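So this first bit is one chain, no partners, the form predicted alone, shown in structure tokens.
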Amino acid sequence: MPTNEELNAELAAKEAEIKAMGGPEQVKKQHELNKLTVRERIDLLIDPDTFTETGMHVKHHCHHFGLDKVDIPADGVVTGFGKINGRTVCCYGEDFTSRGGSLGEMHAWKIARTMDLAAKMRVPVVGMLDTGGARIQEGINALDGYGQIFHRNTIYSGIVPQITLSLGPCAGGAVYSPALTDWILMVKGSSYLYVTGPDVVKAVMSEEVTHEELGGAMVHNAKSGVAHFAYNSDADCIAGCKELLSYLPQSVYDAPAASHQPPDDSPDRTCPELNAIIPENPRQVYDMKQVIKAIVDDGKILEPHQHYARNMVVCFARMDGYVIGIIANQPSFMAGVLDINASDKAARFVRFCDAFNIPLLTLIDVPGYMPGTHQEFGGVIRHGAKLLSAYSEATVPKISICTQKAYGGAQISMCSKSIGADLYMAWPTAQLAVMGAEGAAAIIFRREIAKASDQQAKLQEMTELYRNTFNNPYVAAAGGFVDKVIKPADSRREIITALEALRHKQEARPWKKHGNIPL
């Protein structure tokens, strides 16, 4: 019988062999691709000396096509739990040096078990993907493994935050787990997401297309909207994940104050620069991000989807140390108009914040919906309804501020009182109406204008009449649609006061299994 010393030595030898992953040559190839190995990634992600690896000795069960003679260390995926900035998380990372990180039955079992553990522990789960896809030798067992993961992505959605770091290739069915998670972070030049690879596209469509053009980081950050953040390296991506987690609760069971950080920025600070930020010429634009950075703690925000649907801004920030989610029209891009992509972007962010008890601040300057057949044929009605549904469904504190324009149906969609804003404030420059004054005057007074000797002068006269009658915040306030007209400089103080008052808000809804959001 071996001695305890011999048994311990055997354990150490086995662990060293497994931690060598695919061996020196494969590790070298990984580095040549500007990628870290999975264990290097975990070392960067997890606080030192806090990682507990699970399933290290798991082996695949496949005996077909020579795979029974192949050893795949840890079955190509490292799983476990540890701490990030002192808070526990579960994580898994695929090992591309070991059979290309291909997913088989036991590989998937390890991931699924890690997700189950995260749900039990009530902590976030971070997945680092770097895979050639399903392990072909395992047939339907591999496909069932993906299904097991997809199922857990879905049932744990809204229970614990789920974050995907795409750090290499990810093709075919493998892409749907990332798509089911809350946030996708990608690396430029080395991570790819696509259902069908470039070779297939070329064969079917006779199109020359590269990996980067088809499914690279900027394609999914700027064009498809599939991904939310793009970075230049694995290390930057991992640092971005850690920053994102600092804004998120551990789970839905956390109190909103769980992510509070004592602020250095005074809650009573005014923002005098905002008093003059709205141009006097209505044809000029301004940058809504300047407004956001002026009112939040230390001017610091974390902006997902910054390259996608840029007519809408969504971001995390802190106010008086408490995390808040901000949704804002961006007048400096497409005039801040609502369209298909902007509606989807905002609705998804609203639903995430509501799921995890993060209060919502909406900053409104919207001229309406984007006109045109492309939008109509693309289903702008259906997509716009998602935003209405998301805001109406949300029960977290909801504060809205209209800075300038709030026209037509878009005014309703941007968290108006009618769909659930708890407090709706407006700057003196706000205009809440069916449409702009000039367009409205041209319709209402068309006969008078047509009869006038100087039609342009008459149009201007009627425009001013309409503007003075309707396009100011006091008319809306008189009807109870605006709760308070505030000086722009006081916005930060007013928001923080409202957030404090709403911190323990409770809103009961009728029981139902779930609603039917217009997907």
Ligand code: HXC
Given for the second form:
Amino acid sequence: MPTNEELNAELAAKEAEIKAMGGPEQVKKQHELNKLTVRERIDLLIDPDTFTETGMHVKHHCHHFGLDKVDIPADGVVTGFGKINGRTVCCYGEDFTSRGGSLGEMHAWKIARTMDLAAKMRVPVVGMLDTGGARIQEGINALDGYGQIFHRNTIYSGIVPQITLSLGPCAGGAVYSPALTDWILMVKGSSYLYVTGPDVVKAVMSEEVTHEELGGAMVHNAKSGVAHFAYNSDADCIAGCKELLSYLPQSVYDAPAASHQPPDDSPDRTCPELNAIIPENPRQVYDMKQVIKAIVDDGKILEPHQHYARNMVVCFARMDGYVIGIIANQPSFMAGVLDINASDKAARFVRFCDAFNIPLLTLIDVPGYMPGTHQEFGGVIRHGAKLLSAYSEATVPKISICTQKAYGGAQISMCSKSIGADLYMAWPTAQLAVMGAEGAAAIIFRREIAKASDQQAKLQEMTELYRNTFNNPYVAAAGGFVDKVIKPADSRREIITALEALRHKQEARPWKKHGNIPL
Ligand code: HXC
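Coords for the form predicted together with the named molecule, given the form predicted alone:
The complete assembly is shown below, putting the previous chain first.
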């Protein structure tokens, strides 16, 4: 019969063995790849002395291909819960040093249990992925494991925030759990996501392509739009995750004010610099991020997707200490036109904010939907409709400000009153119209212009006529489509007043199972 002391020593020895992960050689290799080990990552992510590890002693059940003779510490994944800046989260991290962090039946079971726990605790779940994908020796059991995770990603979507940190390879099945989560954070140079690896692409397409070129951080942040943030190191990525969480509620059940932080910035502050930000020459552009930074608390924003569809800006910020989600056209990139990617980017952001009770501020300066066969064949109708659907469906407070152009269908899509803005304001420079004055004049005064001796002069005259008639905020305000014309300098004050008034907004929708957003 072992003594208590011996039993305690046995526990300590087991824990030490498991915490050694894949052994010193593998740990060294991990560090040489500029990657931290899973346990170092958890130490950075979770507040000191708050981590409870679950399932440390779990073992795999596989008897094939010699795996029965191999112990995989913690089955290649560390799971548990702890605190981040004082707020509880559930988390898991794959251990690449142990069989490449490959996902077998029990590895998946541990992740699934962690997700179940997060949903029951009503706290976010953070996954740190670093894996060769399905553990090949476990065959269908590994595939089922992925299915169990995908199922939970979907079921818990909109219940608790789900964040993926891609911190190494995420190959094969390992890409679809991230894709089903709310946010994907990647590290330049060491993380990559792809369904089939470079060797397969090379064999099929005869293309030379590296891991990085196929699915690296900048590919997914700038080209595919799969990922939302890119960092230079594991440590930066983990810090980025903590910053992101600071803007989010713990779950859908949290009060909207849960992530309020006492502000340093005065709610009454005016922004005089905005009075002159719209260039008087219509051919000049301005940077919408300057507008955003002038308006929000301390000029501070957190911008997902900053390298993707840059004609649209989405970001989190605080106003009077309360978190808001901002969606804004960016006139300084592709004139802020709405296209397929911008619509997808904005629609998903709107849906995330709505799901987690984050009010929406929309800043509008949009010349319309992007014309051309490339967009039409790519399905701009379907993708553009997502934005209409997302805004129409959203029941959080929705405040809109039109700074300059709001033309055509894009005027409707960018949170117009028609699709549910609670308060639509306009600067004196705003023009809510079917199209730009020159284009409109060229069409409706076609005959007069054709007959004129100086056609250019006639076009200009008619353009002025159209501009004076329609391209100002007062026609829209007269029709009730604009609630208030405001001085740009007063924007911050006006938004904060409206947000406060709308804080307890309730908006019912008819019962249904779920809508059918045009995916
Ligand atoms: C079992 C794996 C593994 C896997 C890696 N390992 N991936 N073991 N199943 N999927 C093991 C390796 O055998 C090796 O074990 C150790 O992990 C480290 O791997 P290395 O290859 O030495 O590392 P590296 O050179 O850094 O290359 C990383 C890698 C490569 C690019 C990820 O390991 C790789 O290509 N793995 C296979 C990727 C893949 O095809 N996955 C898809 C699985 S099918 P030792 O003992 O030598 O240290 C799938 C389908 C699911 O996921 C679909 C669901 C929708």
